[in-house]
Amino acid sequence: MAGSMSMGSDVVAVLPEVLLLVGALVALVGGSFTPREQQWRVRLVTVAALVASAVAAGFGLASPAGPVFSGTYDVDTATGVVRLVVASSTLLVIGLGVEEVAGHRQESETYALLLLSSTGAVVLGGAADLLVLVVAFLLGSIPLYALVGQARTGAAAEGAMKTYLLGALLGIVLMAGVTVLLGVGGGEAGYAGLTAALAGAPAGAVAAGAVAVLVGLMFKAGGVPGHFWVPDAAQGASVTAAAFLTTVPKVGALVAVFRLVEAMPAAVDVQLVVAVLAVASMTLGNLAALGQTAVRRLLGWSTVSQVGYLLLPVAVVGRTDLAEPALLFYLAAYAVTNLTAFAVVAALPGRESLEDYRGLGRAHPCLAGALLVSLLGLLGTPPTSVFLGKLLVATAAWDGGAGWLAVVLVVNTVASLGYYLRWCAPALTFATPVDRSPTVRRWAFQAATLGGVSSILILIVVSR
């Protein structure tokens, strides 16, 4: 009996997972009975969906359940904190999606496969047990391969199998990271008694397993040395898959690597790996980027930088404080940022280069705006709530005694500047407008403009 009433607290604190695994079955069976012109349909349950997990996991921040299925999930405010962004970037994706999914022969199926994903994500942050992480990962990731490849052309062909082939690979070496650290740690899976079972273990093969862990949760970040398929997927796939899967996977993978890090022996220095991880994750990002024309590959390439700025506090694990909240907050206000210069994109479509939104700032002046804001935020410049972002990353690096780490993002930050503003600088001329998209897409308009403002409340809201 006692063991039965456990089970239901278990599965009450997981109720806003639940619920997003729910949502998807419902839209994955319900679509498949729903004439296409009512496809809209499909689309309520997807919000009704996210919305319920977003009231759930509230509910949930304010009182953490702690570790539920013997140990297996920590359902904590790391946990609680990413089932709210990723409810809420995921309701932004779709937001800004509406015009181009609807009335698509795969509808349905998209707004399933961004639920299961999304569910993959939620896991992936809350897992606290390697195998929990292998099946997250696995439930994050399948789902993200058929997303990229559903615009049907010879770019998502290209950025599919991109994804997936880089996907299997890394999937392995994860797994095979995981079979490591189980055979050296006497087959505790559990990271509450991992850090004692890999005390006594080979410094070097426990090294190995870790790393190995850490390069394929890479893949799920976007991070060096999982990145390839990151620019690909995000050009050839449909504004709204882009958007997803340069936002969402990554909020919960830098949640596992945090995990995982903190779990780690201090015999061995995974956050050294980290550390170099970080530096070449922001410093390709930014190179590659800067000699881009192309916007959604400019903001790929965009986001493999971001990833290097997210791990910072990541390498810091267990020297500093600041470490989780700098990267809670870090991840929250890259998310609604990033997602809001997708938006824009979507809001525009056929604008595809640089050269493309000259005189945006003259024909459309709400999106020009959001999308200044979105570019700066991504930069790091006040008042967007990245640049606190930043500012507490790299304090957390000083602190925790990696200064120069504080110094690499601030150099990397300059570099940037180079891409974001020749994007920036087209788009607020006064010159005649391209005229590349007659008509601007409303759902894709608001969801710019929500992101556009949210992106500086939060940052005010805080401030507070």
The other form holds:
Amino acid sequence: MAGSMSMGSDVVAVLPEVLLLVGALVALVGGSFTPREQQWRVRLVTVAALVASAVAAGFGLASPAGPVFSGTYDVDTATGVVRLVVASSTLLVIGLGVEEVAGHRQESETYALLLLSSTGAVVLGGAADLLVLVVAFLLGSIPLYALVGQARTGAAAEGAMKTYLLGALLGIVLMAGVTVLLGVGGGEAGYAGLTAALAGAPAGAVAAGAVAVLVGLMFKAGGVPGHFWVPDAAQGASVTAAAFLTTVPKVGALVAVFRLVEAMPAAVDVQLVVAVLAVASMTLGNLAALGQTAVRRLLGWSTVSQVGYLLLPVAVVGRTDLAEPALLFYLAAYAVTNLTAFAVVAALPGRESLEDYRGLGRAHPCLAGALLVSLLGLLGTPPTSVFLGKLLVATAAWDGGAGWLAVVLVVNTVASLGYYLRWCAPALTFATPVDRSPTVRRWAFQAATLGGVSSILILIVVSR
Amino acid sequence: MLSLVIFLPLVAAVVLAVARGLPDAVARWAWVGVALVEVLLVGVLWARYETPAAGTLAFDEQVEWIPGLGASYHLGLDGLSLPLMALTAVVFAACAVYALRESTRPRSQAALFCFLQTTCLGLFAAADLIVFFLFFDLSIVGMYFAIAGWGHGNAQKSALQFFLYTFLGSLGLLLGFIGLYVASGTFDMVALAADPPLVGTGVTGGLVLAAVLVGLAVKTPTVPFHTWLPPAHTDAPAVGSAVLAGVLLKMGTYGFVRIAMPMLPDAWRSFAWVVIAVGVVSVVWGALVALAQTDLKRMVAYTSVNHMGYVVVAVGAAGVVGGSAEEARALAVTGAVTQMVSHGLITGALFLLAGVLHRRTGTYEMSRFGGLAGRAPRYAALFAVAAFASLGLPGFSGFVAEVQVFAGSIAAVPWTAVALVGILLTAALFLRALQRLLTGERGPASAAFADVRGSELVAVAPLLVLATLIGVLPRPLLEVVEPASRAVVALVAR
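For the form predicted together with the partner chain instead of the form predicted alone, what are the coordinates?
Up next: the whole complex, starting with the chain shown before.
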């Protein structure tokens, strides 16, 4: 009796996840019974599921339930933030993609896939157990392959293929790592008991297992060494899918990495591995982005570098109290800022290269403003929220005894100026606009404006 | 009250930016109106200002913002910041009047400069490092658009170079701020000055100071970080140059007295000789390079490097504590602050006058002019006054500032007398510029040169009148500055 009682309250505790999953199933099944011109109903269901999930997440955040389902899942502040960020990001993605997706023959499938992958991302972030981690990884990844490939173009097919191959490979690496950790830890899978169980195990084996899991998660985060798919997918997929896959999976994956590193015994310096991956991600992402002329490819590489910055607080887990708030704040700030940039791209269909944005400031001042806010945001200039995020992660790194990481972050930020400005500067000159698309997509336009405004508002009303 | 003064231009900027159908004339006059209201408001602040007790600020405002980081929205004024607030208001008002004859997108320009004014005022009033940094970076973004949008010549490239350089510097500054925070747990400038962290830590303190110094040196700019300045000025519009040289450069030197000296006293004393050396080199190098220019605006730009060099020498000398009287060091700091105000007024005027040349003829090349004194007597008079004020003739603010700088610095560090060469060189180069522009044969560009009139006169003359007033009656200014410089010197000597 007691068991079923607690089971019931556990289900209530994960209501946001349940709502996402139910929404996905309704969208999937309901979509097949809805005529194509009536598919907006499915969109309504999806939006309702996301809003309900966000509201439930808000209540959950106010009074975190703690570990549920025998400690395999942790409903704490971090999970609460992940739920909120994922739900609101997916809402923004749907907003910016209305025109692109509406009337598409797979409209309802798109919504179902978005919701399923969101569920995976949230569960990944909340997982406090190696086996739940594996399930969440698969739940989050498999819809991604379909989302990338949906555009049905050659580039989309290539992107989907790359995503699939890398996802499959790194998924296996992740599972191998989990197996090793289970083996040397005497079958202990929950993070709560893992630290103690691994304390006596051979450090080499623990390190190998932890690194393997870490590398697997880097596929979802889109950081080195699991980053190869990101630029291709961002370029080849629809703008909607590109915006989603460069934002939402990262949110869950980075919190998952945080929890994993936290659970490792002190004898194994996983933090150092994370630091190396952070440096590699930001450096490689920035250097590769410097040479890009296609906007979505450029944004793809830029997200790789952002993962590097996001890994900074993870590299000092357990060494400073700032690590967790820094990571969570940066994640929220990054999500809204990155989506703003994609919303601008979505609002101006047909503009694929940096040159196409010349003179945008004259033709569409509002969109140019949103672009400016998002790119300066990704760069980390005040008054955008990513500035505070960068400040927090750099401070956390320095406070955690890794001041050199803060220096690397600053050097990389300088390098990133090169490409953010290369996009921004011609867009804001008063030169004669290149008029590729006289029509601006209204919904995407609204999403861009909303994103730009909230990217600044987050900074002003931050109350942590 | 203080927040109102700071954010009023921002509100105006938003309104101007949104009101797309606004007639150009209304936009121009709206900017003038806002700028004059700001002058009035700052005047009220000055009238109500009383020197705050040690370790506190006048007009203090503090609102909780990011408690987790020990950062708050904290503003306040003292004798170092109030004169610069006033300078900002005056220079922007002069620019607003000068821009009454602007024909290129006047509404956007007015909005942009109102925004810039908020960033400048906010920076000087900031009492929290994060707030300071926020305004510091925003001023860079604003100035980038001012140069790129209204500049001439190679404006895009110069604007980009300006942005890259100063943004790089700002990141150094940010690193230094993070270092201060990690050592102390707060970003509050009052708290950091009262209880400086990193005292006696040697290397760490030195590194943090180095990061802060690089950031400020780029903005000031000092040799060897000055290379962004001449192209930025040459290609900027006249009002952009006036604001850049008159106000934005002061952010760097203000940072020395506001942040580097009181918050890192230990490291400042250890590295004071580096600061002095950089200052002396800036003074001499800036003057020498200015001497070699044939382009008037480039020449004025290089004299900025020279004039800011005096400030750097003075604040460096204030860090050499052993063997000099506290009064001498306080005198040097007072001279430094006076020099900031003086340079802001005079260089603002010089750049606006250079802008008049460009408006009429499209060139700054001095060899194309000549004989302007007969053709345009009012212009000649204004230019001559500005040039003599800039070279430090007694009776003008530059003299008051430089006398104090040298009296204080040489008493503390005798070999700073080397920098006196700079005064000689500036005198030579300004006299030569006067000769080339105003006297001799009429050059090809002087032929149809119309004299200054109306808005141009109203924009430039008050700047020069103020510079003269400070030169003749410096007491009102010095009474505000002196207590603050004594406080800074005492903080450095801890």
